[in-house]
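Encoded as structure tokens, the following chain is the form predicted on its own, with no partner shown.
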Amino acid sequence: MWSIRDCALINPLGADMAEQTAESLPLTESPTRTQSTFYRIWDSDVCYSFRSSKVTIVAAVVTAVIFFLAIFAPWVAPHRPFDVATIDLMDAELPPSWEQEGDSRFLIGTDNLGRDLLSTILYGTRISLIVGFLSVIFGLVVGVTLGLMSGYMGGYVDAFIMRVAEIQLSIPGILVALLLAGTLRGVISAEAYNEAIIYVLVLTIGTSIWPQFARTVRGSTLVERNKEYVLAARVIGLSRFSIMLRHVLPNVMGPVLVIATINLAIAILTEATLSFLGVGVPPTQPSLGTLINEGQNYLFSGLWWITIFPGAVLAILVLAVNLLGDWLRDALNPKLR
């Protein structure tokens, strides 16, 4: 290819014209530089998979709406169901507003204590989501830590952690949660148990789900620990803790995000089961499971709305989160791209 210097050797006038032409042409950047971060994310495989699945979009919208209403329940709810001054027992067991005996103040009716059922569901969903998120975070931290130690160190550490995880996996998670909740209820007083019920549920549910994180992280760590970047980190003298935290952990977090999304639905359902069985949150600050438990006593007496609406919200929430988890699992699987 001829350059401007070569043109100057052959024809000086041509070189001047080439320089003027080069200066007059606008400087254009490469497409990768002009694209913003938003468009790069929008054109990624994960976003394309999300946009091409109508079921996933509907599940995401439903999950976002429920999360928004639950988080901002103190501002969105039409009534304050836990404020004794605003509750009237004369409003108890009112049907939904579209029925003949319904009241326009209570859209989907009231419960046996006269509380607005819609407001109670919003507050109950908030409690269920708080317990679910904290339980998943607790199980994730414990499981990822033990999984990294098991996969990287090996030997007796690996054998001990995996045997404990396998023993726990052989027992249904709800039984593990019931055992821990019952043990804590017998150790501490009833008043202290009710005050710390959120932390008790987080501990019991998180303890029941950590083996799934540990086994997944262990398998990924066994693959990563023999790669060149880990061997190079050993050669330069980095400690085991530094290698696991700075090098191995970021490369094993992909499957963990999928498991965390799926376990969020499991944690919400487990909390509802524990509350339904009477070892969860008290009726004074009910979750969805507590509302279903209270309503099932009146189901055959015609007060169907006290059970049906909390049960429907719980089913829709768990289904939507599970659909998002299934999509995320398929989107992050390189074999399906």
Given for the second form:
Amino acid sequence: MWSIRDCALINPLGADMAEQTAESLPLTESPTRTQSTFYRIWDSDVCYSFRSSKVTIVAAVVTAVIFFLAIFAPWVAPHRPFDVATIDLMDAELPPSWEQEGDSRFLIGTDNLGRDLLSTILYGTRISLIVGFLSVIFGLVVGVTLGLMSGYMGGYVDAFIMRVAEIQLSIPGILVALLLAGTLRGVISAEAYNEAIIYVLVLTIGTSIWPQFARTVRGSTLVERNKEYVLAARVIGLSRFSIMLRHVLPNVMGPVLVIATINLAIAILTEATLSFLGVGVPPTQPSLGTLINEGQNYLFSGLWWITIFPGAVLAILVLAVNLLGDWLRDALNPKLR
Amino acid sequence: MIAFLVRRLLQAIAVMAVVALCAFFMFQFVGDPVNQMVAEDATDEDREYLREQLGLNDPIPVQFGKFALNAAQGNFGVSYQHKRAVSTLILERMPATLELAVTAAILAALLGVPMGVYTGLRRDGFASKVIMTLSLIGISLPTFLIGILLIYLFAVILGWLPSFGRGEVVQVGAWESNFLSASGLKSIILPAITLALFQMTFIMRLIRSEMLEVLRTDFIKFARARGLSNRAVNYGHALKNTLVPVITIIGLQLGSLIAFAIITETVFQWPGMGQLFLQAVQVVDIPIMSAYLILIAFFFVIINLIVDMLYYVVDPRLRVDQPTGGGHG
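Now show me the form predicted in complex with the partner chain; what you just gave was the form predicted on its own.
Full complex below, order starting with the chain above.
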């Protein structure tokens, strides 16, 4: 975990951390104090391991490109796939433009409703990413809070939270998400469900991943709790709450970052799976999973592009995020030094 | 040993109680079962009668007691959608899922373990690098996409294998089996590969990292220094010592095979429990959902217990009484 202190890019957290950084860096290491922050980041361990791994650089670039295209989908996309006025059913099921019957207006063809596939995929990736990020943030906030409480308070709080986490961890996340989604479907009407689908998905997917955060944070909190700086904070009379939040929390965030990255890939996959199974995003505002599900029906008639392209984007996105997560885990792991 | 077993057993019962409580609350909060069961024009008296009949006017703890008792006897009520007993529905579907899951598990272990050992022993070899790269792709491809790709390749383009269903099944007593007819065997290939692929990569990567770890230890160096053959060192000492975590994880993965079967069964329209469950989720058929939840939890608890006991057999160090009772590796 030392390495993250060297890289302000990755952990711009709390003042506590900044002080430690200053202390832990011997002055001799940076002879010219005027060196720019940029150079210090560039020269740090984490960034060095990033620069020296070609696979990671490619993964980072791919991720960045997909994120960029998805975020700016409304400006980048050549068509507006959800504007009924611009869709012509005559254009339906056109193959990619390089095939014989292809149309140069639609680079990678159109789907069964005549929507430009490229634009639909861009918007779909956007929804997948939104759900993925929000789910991870939700799971992270819940998990880190409970893990911190569990580790710092101990006793019954700890026992209760950890038992719940253990029980849930023994059931696969996708099953938890499916059960929650099914139950919510029963509680609210179908219309309300489809309208609030993004929040429903964030809630279900976030709930299915919180235990990992909780367990990791609890583990590192147990270590941090007995360190001298916590003792010092207690001696000067800080409240439990502020010690947990301002002092312990910044020091347990390293592993959390790794888990968050890996879980972003898992969350994107879970969303796609739920949508594929028909309990996720509805076809009117499709995500990547919904697109694959719809295209699956046309595979038998040889309309491969409706499924294969969204599938490829999903696979590449998840692969790139996974690679970043792998690299981050190794880069932040002091054991591998 | 006895104390250890009793402790694990009590924990297992506690887990089942909590899961049963979750399933019970699903009933409590989701919709009104009476509305699901009576005709549109039923009078209030009819409803009240049914309410009393179903015991819905009892206090909540009493209702939960009845629910748990029924569940323990395998009675999960009547499906809203199919109007048949949930237990029969599940029993009908269970052989299909179990055959699929077991085939996939065997496939995953038979391919995953040797590949893991190979990549662990020759970590810098060309074949190892190819296998590792492929495994990363295997982990990143979602199960349903693998299924679709396999269907497209082997069913649509090549036309070698069927793309959906179980084919001809042969009745053996109450069990419908896929393994006794040619079309049944052909039908199980694609779904089993789909289901196995993720587990296989998982097992392989696990064994590889465990092997790498064990091969670095002193006792392996010592074994080599004693002049033991490579085979004895690699398999007799190294592989044997990787088995504890591997057994745990493979055991726990068996449970997730059943969960992932939901996806595989949907892609291949395989008439198993997963498909039943997914249809139940889509139409909010609470009895099936809660029965499935309890059943899966039960599978997991049993598997966990078996894994704990295997631990005990494989690793002599655990036989020394431990205050906390190991298990979660």
